[in-house]
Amino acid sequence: MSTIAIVGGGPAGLMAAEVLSQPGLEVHLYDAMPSVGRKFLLAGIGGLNLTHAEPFNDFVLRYGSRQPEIESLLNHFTPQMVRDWARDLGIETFVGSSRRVFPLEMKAAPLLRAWLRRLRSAGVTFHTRHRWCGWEANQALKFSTPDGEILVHADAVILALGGGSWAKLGSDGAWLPLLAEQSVVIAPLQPANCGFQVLWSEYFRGRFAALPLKSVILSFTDATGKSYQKLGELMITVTGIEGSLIYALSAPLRDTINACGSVTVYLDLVPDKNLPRLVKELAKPRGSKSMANHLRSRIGIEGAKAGLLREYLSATEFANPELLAAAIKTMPMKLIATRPIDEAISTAGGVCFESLDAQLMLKTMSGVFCAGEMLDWEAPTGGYLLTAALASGRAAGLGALAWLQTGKNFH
């Protein structure tokens, strides 16, 4: 009987275990944490976003420069197949107004419990509190456990160790030097779907942190001259900005900061009003009204939006309807850095696809496959991350299965 060792108990590792849990194979899954699926459960706190219901041709565009590699995985585990898989576990899903797909219960825990029951029933053995520490002689896997160090021999290995965000949940990137020692080409990990730092004044930070900027258009030009524009919602933080709008653009924003040292974005605070209308409304006499009341009653500017105007504009600009209107339509904001990688929702970088064969096996290590977020790809939130992680775990599992069945004679 062939023995499989899967290192990492996130979605990719669990999906690989599902593929491999069949007669003739002994599957052992190892995880450093006290329980598996911790980041998966965290993702479900706000309502587990399993996948997205947009057309497949649009779906695959979300993977940027790695679209060809991820699309080849998704062709064999499509967003619809993710929904079918969940249904097979007893979890019905629905499509939200944004076309995002969620479990009816809006929770991750029921799905994970059903999944683990099925895996255990299929014979998968789980080993928690087992931290992988690399290889010993003759490719034995070395684990640190509460009972001391152990060595594990396996006929095939699947590494699904995650990226570098939310280290307290298990994805700490400690695997990078272990694979680098094996001549695996690795792109440096970087934050993705992350917040950005802005130098707020003490007054603004203290007054407006944790308040939203709803229905704004963010635009900017990257280091190559490509322009971006997107409507959405931001959140003011003590250190800068975050939220769905900034996450959707985090990759080009991050890359522009890497190339130029900073990036200036422009916010349209009232997308539903054109500049001439703003000038007309702002020029109307305000009588005894305060400027704050004038902005609120005439154009609906209040809260954090009004605070931004005070943060960036001089008294002279405030008193001039043309200058004030122009600022409301194109409010400049300088982003000076990403927030730390451990705060990011996900990471970019990791094991380069050029280090892998078509079955996701390392070219420098026969019988060792990689899957999940530890691969060099990224995507925005919206179900794209989880779908690709599941698809890659399935592909790695099938790759290991084929490798074993063909007598370990392909690369």
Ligand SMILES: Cc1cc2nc3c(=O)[nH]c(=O)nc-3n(C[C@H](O)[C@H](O)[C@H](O)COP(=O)(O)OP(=O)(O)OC[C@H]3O[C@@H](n4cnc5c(N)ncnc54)[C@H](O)[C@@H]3O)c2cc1C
Contents of the next structure:
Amino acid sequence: MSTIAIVGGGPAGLMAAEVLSQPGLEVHLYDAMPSVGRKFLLAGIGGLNLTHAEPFNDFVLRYGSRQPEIESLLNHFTPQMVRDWARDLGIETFVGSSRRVFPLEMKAAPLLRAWLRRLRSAGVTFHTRHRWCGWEANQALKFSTPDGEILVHADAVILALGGGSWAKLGSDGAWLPLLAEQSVVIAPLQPANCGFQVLWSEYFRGRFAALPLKSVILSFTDATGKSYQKLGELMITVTGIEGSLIYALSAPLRDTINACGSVTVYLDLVPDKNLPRLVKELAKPRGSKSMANHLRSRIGIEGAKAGLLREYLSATEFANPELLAAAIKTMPMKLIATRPIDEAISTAGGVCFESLDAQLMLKTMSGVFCAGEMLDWEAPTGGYLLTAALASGRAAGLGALAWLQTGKNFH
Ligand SMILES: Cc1cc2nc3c(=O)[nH]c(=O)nc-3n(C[C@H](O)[C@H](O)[C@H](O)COP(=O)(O)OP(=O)(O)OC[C@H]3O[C@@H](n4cnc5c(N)ncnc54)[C@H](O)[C@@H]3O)c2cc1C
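The form predicted together with this ligand, contrasted with the form predicted on its own above:
Starting with the chain above, the whole complex follows.
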């Protein structure tokens, strides 16, 4: 009987366990944490966005430069198959207004419970509090456990160790040097779907942190001269900005900061009114009304939008309808850094596909497969992260199965 060691009990590792749990195989899943699936459970707190119901041709575009590699995985585990798989576990899904797909109950816990039950009854053995620390000379996996260090010999190994954010949930990126030592090519981990730092004044931070900026258009030009423009909603934070609009553009924003040291974005605070209309409205006499009331009643600017104008404009600009209107349409905001990687929803970088064969086996280590967020790809929020983690876990599991069946293992 062949023995398989899966290291990492997130969605990718669990999916690998699912395809490998068949007669004739002994599957052991190891995780450093006291329980598996912790980030998956966190993902369920704000509503588990399992996948996305847009046409497949659009779906695969979300993986940017890694589209070819991820698409070939998704061809065998499509967004519809994710929904079917969840249904098979007793979890019905629905398509939300933005075509994002959620479980009916929105949460991850019922799905994870059903999944673990199925894996256990299929014979998968779970070893929690087992931190993988690398290899011994004879290819044995070294784990640190509450009972001390142990060595594990396996016929095939799946590494599904996650990225490098939310380290307290288990994925801390500590695997990087362990794989680098084995001549695996790894792109540095970077925050993805992350917030950005802005130098707010004490006053602005104190008054407006945690308030949203709704229906704004954000535009900027990256280091190569490519322009981006997107309508959406963002959130003011104590340290800067975050939210769906920012996450959607976080990759080019991050790359521009990497290339130029900072990036200036421009906000259109009132996209539904053009500049001449704004000038006309703002130039109307305000009588005894305060400027704040004038802005609110004439053009609907209040709250954090009004705060931003106060933050960035001089008294002279504020008093001049043309200058004020121009600032409302193109409010410059300088982003000086990404927020730390640990706060990010996901991470870019990881094991490069060039280091893997088509079955996700490391070219430098026969019988060792990699899956999930630890691979070098990124995608926006919208269910794209979980779908690719699941699809790659499945591909790595099937790859290991095929590799064992063709007898190419070293035992
Ligand atoms: C707040 C938040 C919300 C999110 N919401 C969504 C969403 O709605 N939709 C979506 O698609 N994605 C979402 N994501 C992203 C998604 O959760 C991840 O992309 C996904 O969990 C990655 O799966 P994975 O299996 O590759 O890694 P992980 O889920 O990170 O699992 C990796 C596992 O490996 C273990 N591990 C790591 N190192 C070791 C070691 N040395 N030894 C042993 N075990 C180890 C960890 O303990 C962990 O259990 C969200 C993420 C966050 C932080």
